[in-house]
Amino acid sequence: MEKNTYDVIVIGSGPGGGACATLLQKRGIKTLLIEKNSFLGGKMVSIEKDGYAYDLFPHGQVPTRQPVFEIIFQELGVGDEFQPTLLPNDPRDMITICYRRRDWKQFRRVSQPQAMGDSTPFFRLWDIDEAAQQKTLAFMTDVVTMPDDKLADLDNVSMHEFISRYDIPYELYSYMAMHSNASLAEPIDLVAASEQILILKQIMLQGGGGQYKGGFATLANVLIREFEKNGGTLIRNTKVDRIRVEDGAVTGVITPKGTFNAPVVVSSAGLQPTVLKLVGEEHFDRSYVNYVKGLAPGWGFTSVRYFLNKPVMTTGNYVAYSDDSWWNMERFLKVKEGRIPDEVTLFMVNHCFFDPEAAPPGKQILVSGTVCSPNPEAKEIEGLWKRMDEHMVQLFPEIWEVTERREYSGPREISNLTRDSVLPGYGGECVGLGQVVGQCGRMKPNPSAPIRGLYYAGADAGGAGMGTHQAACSGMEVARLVGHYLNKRLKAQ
């Protein structure tokens, strides 16, 4: 019995579960980490294959100055190993933005450094007059200087509603709509203004778009190395079948490799799969089950990876959008009906900009993506892949002409890698749940479940901000909560 008994069992090695397990073990709490895949990192997965090293999906660290991973690495005593490949003050042109206004026939293009302190490139790209520029600056000043208490008041206000309070040029609205799709995989008329403004502030004040040598999985690899170094137990290739509950408290988990016992279970398998499948509805109050079922999923992200036989890309990130390409709920519903738009927004990462060894000599790797339904069975995915390829031909012929092969993935692959689909249309979320009005900030799902000893770590609960940063923030917070719970439990014995 003692051999399979731990203080805490963590399910899933994504940024939330990995951070939580590693911090708990560092703090002297005997922890078991169970990962269903052979690889680590969840959605933060990276691939090393045929001389390439890249993320499966487009990622970008926000903020780049003092992200939560840096804080965690410092506590682990490996702060010198936190080495992002993009510094906030990097002077190079880091991002290329292509934009087409509705009344233009052609896209316009501009490249700029990653810092957003200078709005001139945007004004040049949008071709707006002096009056529109001043309105834009006034809006962005209000955003970047917004105090935390006022930000919290926007948890139940959509970004569309917030922007409607201002007289701003449509070009800025269009950019904000694209940004809600890019940063949160949500529609501008449903994403919480507090959540999007927080990310905008971080980008403008602390930088955005950071990357890591070998991809984001580098972070997961260091975390799990330290986890095992400090005595933690890792089991890979094992899917948890059930979280055991007795008398309103967790007692452990059941897996194909045996039953493991612990008074605390932290699940990074997704809030809905945890409640509805791993634990079971019968252990929760009906009102809580209905609440969990009612949480809105974020959108998915479908990806195309282009392998180039010649280095033609010059900046690190590429974004191509138009007034017609970003999605609000109306446009999203049309796509679900099978009406593929003429234009989609492309988000792309050139890993070789950040890591010269990300591809064999003389080659490059481009990881691109666009928003899509989170439904693993979504019918429109192949149509979006086709449209993404068509845009590459049109907007970046220099890339298309040297593409030697492509790889495709979508919400089905995301669900298979990370969270099970336990409700129709759910499972392939790019980030997770709880980023829309009424479900984030102060109304974010509680990381402490209404069952003693059960916690959720990851983007579904306990964090805020961009995906990987948000999930790791949750993991750090849950590690704190678990420590308090175990101390109280020890005192009561």
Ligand SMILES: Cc1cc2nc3c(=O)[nH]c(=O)nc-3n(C[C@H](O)[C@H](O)[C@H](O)COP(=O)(O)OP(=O)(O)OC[C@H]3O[C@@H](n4cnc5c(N)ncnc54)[C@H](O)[C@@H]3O)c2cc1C
Given for the second form:
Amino acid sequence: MEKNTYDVIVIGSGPGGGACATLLQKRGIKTLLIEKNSFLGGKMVSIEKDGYAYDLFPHGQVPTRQPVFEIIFQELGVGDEFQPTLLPNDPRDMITICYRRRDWKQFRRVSQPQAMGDSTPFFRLWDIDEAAQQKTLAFMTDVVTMPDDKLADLDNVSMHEFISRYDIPYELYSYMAMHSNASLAEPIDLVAASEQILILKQIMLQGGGGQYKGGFATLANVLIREFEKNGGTLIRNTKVDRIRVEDGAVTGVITPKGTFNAPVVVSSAGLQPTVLKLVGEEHFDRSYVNYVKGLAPGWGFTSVRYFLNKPVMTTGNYVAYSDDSWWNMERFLKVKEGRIPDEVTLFMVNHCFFDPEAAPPGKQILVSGTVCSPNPEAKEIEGLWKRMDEHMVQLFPEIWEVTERREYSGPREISNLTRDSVLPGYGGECVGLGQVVGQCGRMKPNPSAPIRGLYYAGADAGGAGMGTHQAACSGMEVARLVGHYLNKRLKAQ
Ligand SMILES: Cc1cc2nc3c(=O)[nH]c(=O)nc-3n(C[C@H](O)[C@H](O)[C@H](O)COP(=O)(O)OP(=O)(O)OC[C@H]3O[C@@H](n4cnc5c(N)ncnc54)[C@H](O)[C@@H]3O)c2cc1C
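Okay, that one was the form predicted on its own. Can I see the form predicted in complex with the named molecule too?
Full complex below, order starting with the chain above.
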């Protein structure tokens, strides 16, 4: 084969691109993987610095049992290396949920082992009577037993609309609204019920909140190690500037390190950046360009990392919310106008719970986050950081005395590290394109682009479920599609 010529070029080493490239190479397809950063893993980047090992952004795996990464590791022959740091039968209290009803002065909290199907701790937390408990159980039973074909009927129904079909206590509605922010970075009145229910089912039946030793990037590191071991070529620190298209088919990519040729390019740089910037509008039909421009971005997620010289948190995950802290569209728009709410919801990961070596002895690292706009230029982010800090003191009064250092990040950093902002207000998406009504399930963007040999892998196209799982599912699906395409091409030659 000619120098710089491959069967497939994959752009990006996040869970979508990483899974796709690794599976293609394992199946004997000569693949080049190009990553713009020095590190691997995209948004699931993990850092090892000054004795700490942590995710730059707070991550938890859903489902814990049989996430798609486990299936991929098995195909690669390294199934025994798939070692989540939380076993399904771990008896320790893993998650603390902290809640304040509107008419309460104080937050109440409850801790429990890995998030599964037991509603009893929630009944204690919400302090609801027997009748409300029965209504909650009836709703949750419908959710957990919902067959896949019924789930697909809810692609075009928002979670708010779905819940409104039931007579449920407000405490359950409030929890579901918080959950749509926490698990999907979406508002309850836009998120597709099919997506949220899928995630709820997975948490209840297969567990949720898992982590990996060394952080989530461990997954990418193993995948790409296998990729290279199987003969794949990885180029880091190199940004793809253009995807070349001739006569309606891709022919390769252009980078500062030269031009690379392939009849297939799989991009996980984001669907909109791929179409509007890397390929260019001129190569697509106007109707497709308009469709792509009209796709709604998911929300962003802004984080604060607390480096502590003494532990303050005992469980692995922590969620603190109130009836006033979750965001629906109305609250989101108020924040966009600059009205910072008094309270924010906090989602936290304590890496030391999952891996005692994640911090130097006697120390702790907490990665905390809350939802925000995906706009890299959003002005309200600093106001949200302030609220997050204030809320941390409420939850852990001793925290400032033991804080050695804090780091703040938001949609600007997410965009810089992962996808370019090619439309005003886009780029800092936490998951990818919104998992909202009209963009999910059967209506999710197709991973095959209307240009021969061009595919999108990752959270924007194909796949379903929570961020990393969804993106890796998409990577797996695209590897299959590309295999078929290359076979057909070979037969036609
Ligand atoms: C704060 C935060 C919290 C999250 N919490 C969770 C969670 O709890 N659970 C969960 O499952 N998911 C979570 N997610 C979401 C999850 O990380 C993403 O959905 C997932 O990483 C998306 O994968 P991807 O492969 O589509 O894209 P990405 O992870 O964004 O990877 C894209 C890759 O492409 C590279 N790239 C882009 N453009 C180019 C170019 N031109 N040339 C070369 N390389 C390029 C980027 O550098 C990057 O490595 C969270 C994300 C954030 C930001």
